[in-house]
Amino acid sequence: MEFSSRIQGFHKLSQSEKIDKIKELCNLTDADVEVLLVKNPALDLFDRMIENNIGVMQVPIGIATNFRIDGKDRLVTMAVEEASVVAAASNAAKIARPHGGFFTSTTGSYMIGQIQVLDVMTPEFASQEILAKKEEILKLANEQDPILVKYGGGAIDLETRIIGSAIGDMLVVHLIVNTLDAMGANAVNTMAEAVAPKIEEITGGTVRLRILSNLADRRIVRARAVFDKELLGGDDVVEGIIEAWAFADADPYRAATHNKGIMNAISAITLATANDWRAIEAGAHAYAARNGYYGSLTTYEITEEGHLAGTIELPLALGTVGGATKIHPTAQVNLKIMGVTGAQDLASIVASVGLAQNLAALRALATEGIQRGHMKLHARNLAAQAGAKGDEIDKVSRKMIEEGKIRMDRAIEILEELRKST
């Protein structure tokens, strides 16, 4: 179903009205929507999930607008406590939009399951003699698993590494998987542990570990997009954020910060949709320190018109089948909402939304500071937890920011005057 992502004054709805109007626009049934309103958390499914539950930590999931990904309006699901990042990945897209958004492509989805070998003699030698019997130690990794190769997965390559450790050199062999939908941790774990034994028996060696890799560098994802200099306000914030990009390039201690905020976007649409999170965040900074040292995910240019062009490329390791992705009843939703249909899908939306989120970070930095939108966010949950209510809280928040002032003590002293004055 199309519709646009551009949905005007949606942040002033209620919450009852924003839950209607993505009803309408995606479809959503009645018992999707019980899901999202946490009316039916599904306990004994979360019990079954991990050990020794107690009960459901909740996010809160905010839907970011004005995506267009790939010519196909998108709304985008993103589970986040932090203040702002919902709203300001939504401006970013705005700003893409006058120039069609954003543009993607992907690799595959191949990863990497890693085989240790010790105590080999002649490295060399054993490393030619696993790839001349690549295709018989492929055939036995794709035994394990006949489903994934029936609907055209499964081990696909070899590959043999000799490095240097502080134990001395060691074999590692490398089974590239293509997993599909899945994120394919199990899969490829259980092909690795399969073939271990015949790579002993090819090698003289012992083999240790046999375990994927999250530096999934067989699943880049990358996204592209033209932001308009007026609406970024104009030639000089172009080139201040080029600077702050420049910068976080070439510092390692900007550049963690830097990445850190466009990980506030993956993570949270990660989240959302049940998928390792904690994975994604490893890979990603991982493929950041790829050229030896720790540098930006993203990439900014002029062009010849004077708008800011902007390009991300990174792993992401995701899955729409399987895990808890498959059967976590708010992942589900989420994923419908954002119309996602299958894995290098989910990748396409997840990079576009934090290239997004790094313009917009970007672009506060270069001009009015970061904090600014953080503390107009962080001044109504201070007037929340002072107790005001309803409208109270906007009158609170208003006020703080009007003084500058934006703490307890003061949202405190706002609320009695309020209350007195009524």
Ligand code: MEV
Given for the second form:
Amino acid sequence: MEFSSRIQGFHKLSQSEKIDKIKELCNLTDADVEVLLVKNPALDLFDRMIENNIGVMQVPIGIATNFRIDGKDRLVTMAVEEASVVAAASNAAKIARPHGGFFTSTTGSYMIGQIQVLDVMTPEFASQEILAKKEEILKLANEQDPILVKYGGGAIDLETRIIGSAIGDMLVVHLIVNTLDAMGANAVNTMAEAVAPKIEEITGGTVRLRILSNLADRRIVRARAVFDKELLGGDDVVEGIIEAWAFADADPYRAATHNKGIMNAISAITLATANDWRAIEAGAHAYAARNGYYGSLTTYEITEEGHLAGTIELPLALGTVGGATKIHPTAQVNLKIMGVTGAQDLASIVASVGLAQNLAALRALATEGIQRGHMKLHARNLAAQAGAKGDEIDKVSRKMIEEGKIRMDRAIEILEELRKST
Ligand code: MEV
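Can you now output the form predicted together with this ligand? The one shown was the form predicted on its own.
All chains and molecules follow, beginning with the one already shown.
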């Protein structure tokens, strides 16, 4: 039977039932489950990973269900501390299912290494000299990473730019590197450092910075989906979502929050796979401002049948080999659950969930607001903090919601009343 990400009533299962279900569906071993439960916190590994390590910061991992991406069902692992994110993504994925789910494309894994050249008397002339020696420079870059080259990657092109700055014009060389399934920071930085002396020799200038750019606009991922009008709640809701999106695309104050909602999903999967979420965040926000103003990473239109057609486009420098992803046991189990086959496959999942997350936020904002959903979980958290145990948590939180008073003092009072009456 074909794998399905629709798991009826998944959210109603107990935690251990959920784990058993995922174990069965994703062929996890007992050892994989131990890793997820942090019975093996891999302290040695973390001590080697960073300096002065004293422990581990744990963040819950949730499974987003219902995703169908490029004709294949996927369960998505999200590491996030914020309530409602996983539920909202799963819900939006369900709304896209009648129309086939999400469809994606990628431009490939091309990263840019920047080399800053100062004190060049004739930058236009020097640019041409660099470009004329392109093959020689690329060869030098590729000698730094024979394995990447062996698998079909490596430095493939050079570009030069002359940019005005506070200290006058500077020449900037871009080294374009196909990093395949790696995020690529190490490969690109090594190559940029290695070619720097050659560039000084050619230009007669002084090279300063040699570093990867996180504006990875050669590593673009696109995802699209049609969200069903009826499942969304009708024409008014579709209209409301379009209005919410138009607001974001016209106003950077709103766009920042709109894109933050998208990054709720994107950073959560990035973290779950031990990828560099700061790099992903930097790239996404810089890309959102690429036209000279900061706008939305998504677009929405109404189809002829009145459904909502959504798209997302952003750079995603994600790796599945190398770096922390390769050595982090939880990242490996998470990749296994998602059935990831490579960096571009992971990027397709991430972009799709980003679009779903945005749709869910806009739908809530355009209708009942986001607080109702948030407050339910908040009420449960407050009840637990007030000392409620087991089914007391449900009873206390339900009463606070009914009364519309979701506060710590009320949680304590209701718990006292409840215990007195039993
Ligand atoms: C909250 O984490 C994310 C939202 O603010 C996103 C949005 O406003 O679009 C709900």
